[in-house]
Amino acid sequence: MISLSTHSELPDSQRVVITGIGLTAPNGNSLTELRAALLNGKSGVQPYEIRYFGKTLAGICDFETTRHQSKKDARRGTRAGGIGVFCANEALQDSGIDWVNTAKENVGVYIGVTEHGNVETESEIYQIKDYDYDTSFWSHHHNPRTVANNPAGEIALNMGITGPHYTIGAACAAGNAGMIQGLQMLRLGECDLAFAGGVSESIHTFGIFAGFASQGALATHDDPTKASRPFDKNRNGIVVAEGGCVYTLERLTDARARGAKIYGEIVGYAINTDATDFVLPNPERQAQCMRKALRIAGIAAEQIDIVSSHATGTHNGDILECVAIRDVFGDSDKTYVNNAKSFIGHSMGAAGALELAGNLLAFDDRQVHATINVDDLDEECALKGLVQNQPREVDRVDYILNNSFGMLGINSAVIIKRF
């Protein structure tokens, strides 16, 4: 197997940086709004009702759907595609790239998804029931809506991008996987600019709620804002959320040449597989994934300032990730751990990219946002560096490690360095 170069061995033409961020989350539609919500303890979880399943809770986004596309295109497309279009255009604007003079054939779109097509298929079946299930009433838009490349394809169509586009199906590790794919394609010279990240429309399919409920893994609470409670002894499951986050990624040489602002540099990454269970995580493999990312970054575990945890609020999942984090970081008092799902729920395919974004401004403001709703810490989740309920000010933040794990044993970790 070819050994991967550590970050210190890379020339500037192989170093990849983040120059633009576009997002929508249940508690904010820009990086500034999301960051403020995370530092001020603002949850985006609210009551929700969906056909067949009934009343539940969800993280719901409220963004301007026609800011970057027409009403006709929004109706013809999908919720996931619309989220992607919004986020990609916001990232472009944030980056300051001269889009008019950008060669669109040299732009790639790499978007992570947990699943895609269930919403549209459920909706069509729901509608044709009024016609005695006569499939002649089935929408002619169904096939382009449900193909796996849809969210990335809608972005490419909207923005006139003629380079490569595809989605990366990586369960709830997909947001990280989209970023990793963008980085790799830039290094290979397959594109000169990458739109990379993840999106989710999961709250619009009743099947995902029913599926988690049948597993006994769907969160409930009298107060919706307290339902998502990773690491708390009384946590009782996942709050399903929608959302999206897309980054503009560029080679350092290109970003410097145009004087771009740089949010951070991707210096380490890894994806591996448990190969042990459909849903139960394997902490040994998770630890291996983090260590591989550290090895590629060429840094020691104690150099990581913030670990953005994946923890979803399930009993076993949270405990096993804590086992993995302890294995890698020990009882370091230099590494802080936080969790964004406690604010927004689990945004599935968007989770990795969106949760990372919520931490990036820590490079500047030196605030580690908290994990909220930890009223009674589970002693099995009592990590030394866990930031609970209130943000913590630190002297400096140089490295952030972002964990994202998913069903069928897929694990991912991305490390961002202060630039």
Contents of the next structure:
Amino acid sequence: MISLSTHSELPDSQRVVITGIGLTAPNGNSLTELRAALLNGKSGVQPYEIRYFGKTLAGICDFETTRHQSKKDARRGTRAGGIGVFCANEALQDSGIDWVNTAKENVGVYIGVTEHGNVETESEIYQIKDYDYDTSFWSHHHNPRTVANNPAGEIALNMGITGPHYTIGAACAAGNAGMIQGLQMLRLGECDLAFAGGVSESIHTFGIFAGFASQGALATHDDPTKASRPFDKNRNGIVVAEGGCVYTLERLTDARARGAKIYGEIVGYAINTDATDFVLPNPERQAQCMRKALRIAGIAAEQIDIVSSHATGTHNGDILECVAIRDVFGDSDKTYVNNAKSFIGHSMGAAGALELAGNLLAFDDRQVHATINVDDLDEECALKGLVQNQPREVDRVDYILNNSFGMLGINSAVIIKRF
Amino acid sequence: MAKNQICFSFNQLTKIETKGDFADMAPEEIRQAIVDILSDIAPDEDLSHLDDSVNFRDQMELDSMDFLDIVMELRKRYRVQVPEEDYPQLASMDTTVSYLEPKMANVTA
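Switching forms now, from the form predicted on its own to the form predicted in complex with its partner chain, please provide the structure.
So here's everything in the complex, that chain up top.
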């Protein structure tokens, strides 16, 4: 296997930077809104009800669906597609790219998804139930809505992008995986501009709620805003959320040539696999994943200022990630650990990209947002640098490591450097 | 609509009870039924100036998938089956209403 170059060995034409961000989260529809919510302890979890399953809790987005999409296209497409279209257009606007004069065949779209198609399939079955399951009432829109490339394809269709588009199925590591795919395609010269990130429409499938409930992994709490509580002794599972985050990624040479604003540089990344269980994480592999990302970045663990943890609020998952983080970061005095799911729930395919976005402005405001709802810290989750309940001001933030892990043992880590 | 109620059917037309008996519908009622379907399929269009003698496609943005939506909604709402060879009959409002009048007379509740 060819060993990957460490970051310091790369020419500028192989360095990849973030130049635009578009997002929707349950507690904000722009980077500044999300950042303010994370620094002010504002949750986005609300009461929710879905067919068959009934009353539960969810992270719900309220972005303007028709800002970049006609009502007709929104009806014809999927929620995941609509989220992607919103985020990609917002990212483009934020980037300041001269879109009219951009060669659309050199633009790629790489969108991570945890799952896709469940929402539409459940909806169709629900509809034909009233017609005695006569499949002649099954929608002709079903296939274009449920093909696995749908969310990325809707973005390409909406924006007239004629380069490659596809989704990356990577369970809950998908947001990071989308970004990594975008970076790799830029380095290979397969595109000159990548729209990369992840989306989640998962709150619209009853199956995900029912599945987590049957697994004993769905959060409940009288106060919705307290339901998502990673690292707390009384955590009782996941709050499912929808959301999306799409970045414009460019090679440093291109970004510099147009005088782009640069949020940060992706200097390290890794994806690996537990190969041990369908569901239960393997901290040894998670630690290997983080170490590989550090090796590619060419930095020591102690140089990471913020670890944006994946922890979802399940009993075992949180403890095992803490084992991995302790293994890698040990007694590092300057490394802080936080968690965005405590605010917005688990936004599935969007989580990796969205949770990273929530941390990026730390390069400028030097605040490490907290993990909230830690009323009674689980001793097994007592990480040295865990930022509990209130943000922490630091002298300087140079590196952020973003963890995202998923079922079937997929692990991912991305490292962003201040630019 | 409350935020926590948006979960159902982003992509489905509003669920409508089957109207059943089409036999008694006058042409103007059939026309209104088509307008209702079109307003769901093409929500961005202003249908108040629809010219009944002009093909839908020449005055609205409708593609083949949209026409299939019209066929599907006729099936769902009125249990009217439009065979594929008859799709050209749905070109304009005038031809659609003319085509549906006898079809509707044959529909039983």
